[in-house]
Amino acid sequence: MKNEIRIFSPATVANVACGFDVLGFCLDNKGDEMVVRITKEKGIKITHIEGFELPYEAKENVAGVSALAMYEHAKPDGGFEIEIYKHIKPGSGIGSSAASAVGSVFAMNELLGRPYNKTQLTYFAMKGEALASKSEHADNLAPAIFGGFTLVKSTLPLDILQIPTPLDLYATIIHPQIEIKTSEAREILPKKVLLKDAITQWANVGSLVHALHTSDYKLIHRSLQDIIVEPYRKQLIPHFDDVKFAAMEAGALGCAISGSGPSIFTLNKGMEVTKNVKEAIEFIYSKTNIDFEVHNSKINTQGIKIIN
């Protein structure tokens, strides 16, 4: 058995504009790497943090917030020390949180000998991710363990469904270099909505899940839609609907926010549209005194890894 492993913890979005709270997908290029190591002393230790200032103790850091989660569950004998490898921004809206809580159970499991499925490493992982967001939610951690699209069906008990991926299906990602906190995008939102508007979103989330199933790209189009959340946390965003005009006349599926923002994700079908898609976005940002990134990325069905 191994004393000591590496993985890559990818980066996701969350909501994929109608599925609050719910759906997600994940990426493939872009992550959070970290080396994780059974050590003869009990307890979890943060021991080399690097890429983004983040707290070393334990309770106060996401990674080690979920892995004490998983420990005082299984009882090893011994204890991990953990090294993280931050790639991936806090607060830029694909699930840098996820990638943390993910990344140190994941690594946990897989030296102890794969005690635990994808359900309950998530299960874990949720108690890292609340420390960040200031509740227990899934839509990030879900497609990082089980890669692909995924659906939270419930978290008590925790049940999550795998979505079929379309083969030409890509995204786009476009990340502001501002900061939103996932419990401050939270907060602008409505404790009530309209009937007619849930009926709307349910509908939405219904064929969106039925459209991955089908490969149906015309349907996809039609149901990444989000009449609830968008409205209320695009105002944070500087020039959301700018680039959501230039990314649907450029040919984009649908665009929305990732996750509680700034990042903007949009899906497309094929790698020509994809290109079109980012030199569009690229081009809104480049006039506004606003540092950002746009990547690429075809849709990761494989989630985290481990990498050598």
Contents of the next structure:
Amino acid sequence: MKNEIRIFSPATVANVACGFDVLGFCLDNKGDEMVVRITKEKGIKITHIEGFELPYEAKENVAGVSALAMYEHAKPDGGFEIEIYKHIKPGSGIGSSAASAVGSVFAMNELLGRPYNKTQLTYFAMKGEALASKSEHADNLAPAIFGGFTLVKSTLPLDILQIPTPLDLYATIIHPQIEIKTSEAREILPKKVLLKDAITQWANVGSLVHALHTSDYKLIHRSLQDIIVEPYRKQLIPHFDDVKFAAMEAGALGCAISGSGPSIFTLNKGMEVTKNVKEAIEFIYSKTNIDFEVHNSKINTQGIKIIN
Ligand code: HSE
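What's the form predicted together with L-homoserine (HSE) like, now that we've got the form predicted alone?
Let us now look at the entire complex, which starts with that chain.
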């Protein structure tokens, strides 16, 4: 059995417009790397962090907390050392904390000979995610672990569904270089919603899931609407309405906040439209004084993986 492993832990888009805390999908070309090795010494140690300043104390680090949750359950003879090469900026809205939380437990599971299934890995990772966002949701964790689109049917007990990815579906992501803390973006949300709004929202979730199963792009377009969360959170994201208008004019199927923001995502049919959407969004932000990054991505149906 190996005693060291290097993994790629992908960025993800949570909520997917209508599915607050339940829907998510996995991105292809953005993610963190981590190296995890078995040690004779017991416990979880974070020995190296690159990219962003994060705590080395395992109990204060998202990857450390999820690793500790698995470690305490597995009770292995030795311990683990973790190196984190962080490429996803914390507070960017594309699952930075989820990538860390998932990375450590996925790698440890491989090194232990895979005693846990993907749902169990998600359970341990939720403990890490809770440190960052003060809430045990799994809508970024599940797509990072399973790949493609996922729906978290329930967190207690944890029940995750994989949803098929239509072949011609691509995403465009704009990341304005400001930070929004998930915990703060959750605090501004109302505790109650109107029944008429809930009806619209759950109709959209149902139809989006059906559209993904049947590769019905027109129905994807009609379903990518968020009338509950977006009206509150878009105020935290400069030029959100302009980006959305430009993306839709350029042919996007839908455009909404990625997770708790500030990133904004679109889903598009085909590479040609995707290039146009990227250009349209870039044009909007290039007129502002806010730094930003825009990238196109396939939907990553594999999820987290081992690399050499
Ligand atoms: N569903 C979560 C939220 C995703 O929107 O708050 C971010 O962690």
